[in-house]
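Just the one chain here, laid out as structure tokens, in the form predicted on its own.
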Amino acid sequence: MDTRHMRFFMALAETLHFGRAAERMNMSQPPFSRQIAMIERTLGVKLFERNSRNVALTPAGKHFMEDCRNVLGQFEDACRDVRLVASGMKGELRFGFMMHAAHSVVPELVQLYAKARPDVRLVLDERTPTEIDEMLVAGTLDAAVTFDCGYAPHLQTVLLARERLRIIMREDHPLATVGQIYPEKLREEKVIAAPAATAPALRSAINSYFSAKGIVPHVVLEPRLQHTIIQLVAKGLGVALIPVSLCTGMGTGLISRTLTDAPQLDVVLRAPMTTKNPAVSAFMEIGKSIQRTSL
């Protein structure tokens, strides 16, 4: 028994007429009748009561009709779904992003993709930049928003935005009254920054900002996460240079200030060049549609 035999059965079960059922199956009545007889013989069950004038379903036939309808419906759904998955219209996309990107480009990117591909399940995974790089290489992420760390021929890259850094401090900090802050004013400040092992592009931008003026930053704490950095600054343990998108909603007691010649970081959407997930291409195209010059 296969779906072809089920369709023979369903044609007769729905029409209760051998001639019309055979016509539906694009065949003459004698071979169609033989197919029905073969189905009953294979199952060892009488599915139809028939005489010269009438055809009727037996109780077993009525039950088999419901089961066949369900099986054929599921089979047709499976055929439709596999085509949708192959075209990127259905399936799953594992999307990683840096924590601070949830305050900038990620909500819009997710919103637009969910609207364009409602049958693709987005699996969101918040990670550090280094973890994202490793997971893209390992194939455990299909796409990710991260900082651009330079040439990566194994990855396709879409620039989403260039994000400036601002300095944050407590409201009672001596520099809080200064409108724009020069790196020289930070020479003696305690700095809190993510380690290079966690966010290499961000840490490199911070170090370069100071070294351009011959300053070695006095880094006293190196938490992995930006939210932790903000909380430590709130306790008066130092100042921090963080992406501008994190400077709103920091809570009471904290302020941010513009940096002179503030460092900028490229926020990019990346995916493996060799991805086999057809849902990725539309995701990258939507990334191109939301490109911004700066944040």
The other form holds:
There are 2 protein chains.
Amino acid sequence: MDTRHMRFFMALAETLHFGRAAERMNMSQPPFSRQIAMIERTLGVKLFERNSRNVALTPAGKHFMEDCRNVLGQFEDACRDVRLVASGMKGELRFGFMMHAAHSVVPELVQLYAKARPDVRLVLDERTPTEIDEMLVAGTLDAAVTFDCGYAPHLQTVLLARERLRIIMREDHPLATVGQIYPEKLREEKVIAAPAATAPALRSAINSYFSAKGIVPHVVLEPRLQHTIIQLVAKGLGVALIPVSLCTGMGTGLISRTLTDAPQLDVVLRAPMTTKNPAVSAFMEIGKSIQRTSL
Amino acid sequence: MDTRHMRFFMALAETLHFGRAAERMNMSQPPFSRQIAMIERTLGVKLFERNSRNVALTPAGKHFMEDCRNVLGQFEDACRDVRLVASGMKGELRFGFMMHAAHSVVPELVQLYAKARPDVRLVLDERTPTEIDEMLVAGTLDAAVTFDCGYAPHLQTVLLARERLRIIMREDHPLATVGQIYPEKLREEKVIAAPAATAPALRSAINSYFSAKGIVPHVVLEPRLQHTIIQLVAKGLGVALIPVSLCTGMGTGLISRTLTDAPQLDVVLRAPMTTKNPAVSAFMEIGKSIQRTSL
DNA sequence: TCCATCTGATACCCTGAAAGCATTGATCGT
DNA sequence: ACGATCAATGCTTTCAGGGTATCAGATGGA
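What I would like now is the form predicted together with the DNA, since the data block earlier showed the form predicted on its own; can you produce it?
The complete assembly is shown below, putting the previous chain first.
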């Protein structure tokens, strides 16, 4: 038994006429009759009640007809869908992003892609930049939004946005009255920043910002999660330098201020250069279109 | 493409080794390789990433694997189920019965059959005896419980029960005080009975009962439904002769009395002699087993 | 009642899809 | 560098399955 036999069966079940069913199958009646006989023999079931004048379905045949319709439908769907997956119109895309981008480019990117490729299941995975890099090379992620850390041999990169850092602090902090803050003001401040092992590009930008002025920042806490940093600032444990897009909606009690010569970081969309997932290319293209609008 | 190709694909997708997959398909490796290549060519989709050392699924292949598993499963199920339907273990059985039997043999018959053949969908259809006879010959019903009306050329018959008729009346009826009633007492009574066109066997039994004593019953109302007869008796419009099994649970206000030399009717299970539905035979067998216990 | 006609089953032949065997070519570990 | 492993390719052979011709049973009209 095979789907070809099921199609033979369906042709006869629908026409109830060997000649016309054979014609529909683009063959002559004798081999068609043989095929029907073969189907009944291999199944061991009489599917048609027939004489030289009439053809009718048996109850078993009627039941089989429903099942065949389903099987053939699913079969066609499977063959169609595999093409769609290969073309990137369908499938799955595991997309990683860092919290620092969650409020800026990620929502737009996800929304545009979901609209362009509604049959691709987007698996979102919020990670730290270092985790993202590891998962991209390991192939656990298909694409990710992260800070540009420069060296990336096997990765293709699309620049999405260039974000300046701002400083955040409690609104009762002594510096809260100052409009714009320059590094020298922060010489004595307690700074909260993600560790270099977690967000190398961000931490190195912060470090460079201070060291350019000959200052060694007083980093008192190094939480791995951006979320935690903001919470610690809110508790008055120090100040922090975070991307401008994260400064809105931090909750009450916190304010942000502009930094003189504020460090800026490139937010990029990355994917393995030799990705196997055909859904990625359209994702990168949408990244490029976002880049045009946001830069 | 065909299910055979899907099985080839699945063998390779599961083993990721051409030699072992070919072995599983009971063939040598070269033709197997060719089949895989053919599948990819006809689908126009690369399903495996392979070199002379490693075989791996592409994303499209991974997706196709899931679909193939479903399709092949449904395919096997369809082939298995058609055999079950042909053997009468699965399918549908349209079962008609008259209200006069709804309280006696029908519940037991249905219950026993549903237990013996849980995968056969029993379509119950309550009808008048005449409708049942018509539907049996027309093939609209597979089997039915009705009164034995004697002549039934193309039908097979199983005697299920022999029911005596009792007389029912309002409890405030003058005859209510009498313990056992003989026909002469009913000479002047208004009788309610189903018309001969609706329930020939029942009506003829009632008529014979009276005419044997030279009485012409005074039939004032001829409702087609048993339900209606009982309601009319309850309203005091007359008395009625009904099977003993219907005398329980008529509702308050009604009583039943034994009739002297009460007429008796055969309740039979019937099916077309040359039925196509394989589910019928077990149904008739269960009918026979009920017969043994109830007679 | 007989014949024309329709329809499914059978007989026979032939083609080509697909299997087997032998071999090649590429890759990896020693 | 060499052998082992494994997928791909070339060549031959076979049989599943298609085509044509024909038979056989049923139906309906003359």
